[in-house]
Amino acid sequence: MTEKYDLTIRNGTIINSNGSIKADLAINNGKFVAIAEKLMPGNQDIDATGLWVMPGGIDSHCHVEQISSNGVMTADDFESATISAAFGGNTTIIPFAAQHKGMSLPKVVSDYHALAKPKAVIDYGFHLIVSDPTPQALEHDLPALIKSGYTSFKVYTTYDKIKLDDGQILDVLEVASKEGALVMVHAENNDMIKWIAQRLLDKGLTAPKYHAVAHDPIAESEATNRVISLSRLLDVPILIVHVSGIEAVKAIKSAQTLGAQVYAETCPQYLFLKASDIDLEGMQGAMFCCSPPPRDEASQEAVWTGLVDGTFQVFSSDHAPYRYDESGKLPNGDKTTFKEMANGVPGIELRLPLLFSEGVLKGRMTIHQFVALTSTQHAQMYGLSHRKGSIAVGLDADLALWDPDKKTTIQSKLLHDKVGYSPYEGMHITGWPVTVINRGQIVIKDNTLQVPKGNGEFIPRLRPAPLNQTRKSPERAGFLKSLKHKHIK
């Protein structure tokens, strides 16, 4: 007797990071159960003729219902953020459970679960932001949380209220080494930025464009080189997030060439926005301010090259949604200085369509590289590949069915976040996900949300496996061995 499937997707082109086939897909109980040249229709059946069938996107860097270090709440909560993500072809997001000084990490995680569980429409996990590495956090809380599926955490080298010094970063890296976690780093030199900013303010130079002046590319490249050295000292993997500048790209590539366990991420704003976008009349440039800021054309090209040559392992949105009003970007209205603006730009819905249109369809990268950079390698880096990131029997049935010919003009009023503007307004792109499926459930179809809020599930993550090994000298091997045997502390 022929098995009856819950859902079939037939007549499409199935695309993974390692190849493509013309085949049908069958789904039962939220999992892929068959991939074959010809399958009978299931209880639900989708004719994917002319569509590209790809793994659902995984956005592993986004800020949702999070209070910034300056006390500003993001515009999106877990409902609007996950809806927006789903319309853009994503089936999993990994935002941050953000610790501020004095907060208990277990309490922070509990609070974020209470926010996400009743609202998320697609699956989610959490990174931890570690800003207060107390003995309790390092010796008890972090190890326990890693064992519970929170296998990555982020540290900052900038922002006075949450940054760590080098010794504290080494403490966090040591925990990651012992417990098998991945440390993400926001790498900018805090003192350089503060020094430049104060001199600009002293001269009355307060417009949004001076945000980019204060966040000089050298501040990024210095911190990038420094955290690479900290990582190499302990031979611990790190992932440097939202890389923007050509010198930072070169530093990462050089470290990787040496065999260091250094990984990197970049974002749409560093491919499609430029520093000149911030230099607009009045306060309009605030809509483009993020940290690090968009750079020049040479840096854009370096980032594109890094995406194609493997310098970058993941492409994320860094969705940091602040409205262009007193609640977000402009706390003091027209008198807001560049130092008072909330840093960040929206992009959770446009991450995949922008890269698909400008990367794949314009011949900068293959469709397989696109899948790797937007889904598969996120799953591998962050301990999700046992469930997500590929179309294979036994994995969660997470899919985005793309119409490669669908033309769109980006308009903020057509997006599903709560930001109210888009820095990509007016761009013409081609290709869009027309059907999105999460664990076998149709989430988006006919440009309509098909599931209620609370439909998403928290996905505990495994400890990520290292992707390559440092070539250690005998002296370095001996030093690391002594650390592991606690001969030095």
Second form
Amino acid sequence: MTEKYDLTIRNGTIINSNGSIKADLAINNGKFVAIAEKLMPGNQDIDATGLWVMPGGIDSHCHVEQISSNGVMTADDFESATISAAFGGNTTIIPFAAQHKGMSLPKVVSDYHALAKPKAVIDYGFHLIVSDPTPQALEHDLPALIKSGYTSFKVYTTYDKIKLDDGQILDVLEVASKEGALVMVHAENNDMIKWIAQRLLDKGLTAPKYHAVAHDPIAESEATNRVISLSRLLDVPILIVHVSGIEAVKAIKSAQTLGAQVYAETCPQYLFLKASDIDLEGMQGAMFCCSPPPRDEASQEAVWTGLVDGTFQVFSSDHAPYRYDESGKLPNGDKTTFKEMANGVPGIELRLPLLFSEGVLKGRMTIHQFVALTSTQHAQMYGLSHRKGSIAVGLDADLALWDPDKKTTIQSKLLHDKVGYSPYEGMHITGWPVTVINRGQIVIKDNTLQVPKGNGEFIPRLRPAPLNQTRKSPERAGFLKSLKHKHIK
Ligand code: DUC
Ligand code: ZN
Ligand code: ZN
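Having seen the form predicted alone, can you show the form predicted together with dihydropyrimidine-2,4(1H,3H)-dione?
Let us now look at the entire complex, which starts with that chain.
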């Protein structure tokens, strides 16, 4: 008699980004070991009749136990953020080990590990935030960290305390290109935003809704066009995060059409929220303020179209949870101006259910596009495909089993983050991931967490796929060669 499998999932529909089959799945030692029409039950067996068996979600943009540029700590630590992520169908997150000026990157990373290891309930990697590209960081720390599996980093064009100027962004792009990392960019023009904000404040216009006025879509599209030019100058890929406005979407699409190595991410807040949601009584609009802000219907439509036509490779939460009180959004209570509020909205638990309900079930995208945008392409973009992002023999057994008919009314009190509100409160959605499995262990079942904290593992990442696809245009290659001779040792 042959050994029994550790776990089998039988009678479900297995869905990947490239197709689906009705089949059974077997898992041993945390990996998929068999996919076949009919398998014998394992030591543990899940009957997935009527369920859609999909790769666990990968949320490659979330802020967890991170101090913002103005010194505010997120409401979620690694425990609450990963529990909330797991309840929402995710099995891996990639938050940011954030460098503030003067900090050493290796210390930032080791401190972040100390926070994550005892608390995470699902797997995680770390991006870096680079705000101080000193010679030490550029020549030693980043190359060493990239080799150790931190193969992506975010840079900002805005926020006085962390922004890089164009020359510094070029320095970071150059290191990324040499060492094999992907640079993510927050693209908004800092001076435009500050200029508008100061005029609003001078007129006494301080309410949360003015946040969306200050963060004009032209500030986003200007910086987007600029960083695309920086990327093209060096022929180095970039990924523009949290794209919100129709003009930025158009700029990215046209750069891609020209063959530029420009990738992009968008988030639920740009599909389901609008600038008009910020226009509420008192300070309540603060709960909808993120950067870039939600826009108008035309932008929402452009973002939907971009998700379906391939302009966007990844759909992430940008979960940036700040409580609606003095510890978070409102440091000066109801006197807080829009400039003083922490920027960000929660969404780690709702990212997948929102897109499933409004994207797949309403016929805007196929279920395969959903899997690509929420899992497979995150693995490809960020160097995780050797472990995650698909249901295939040899990969980590990371799964979300979805009940496509389950109806939910979103209520923040039913979510598992610590932020205390949801910008999507009251929305009616259909479909929910009812069982979640990470490396073969059942993490969520019967609406209950099944693993202790500390169960998640750090996953070092490989060179991201876009870098392997890099094909230097002959014209840029010539330019870079001449630059090498003239200016670069
Ligand atoms: N950028 C983010 O990526 N998240 C929240 C706020 C911000 O500015
Ligand atoms: Zn950002
Ligand atoms: Zn973010």
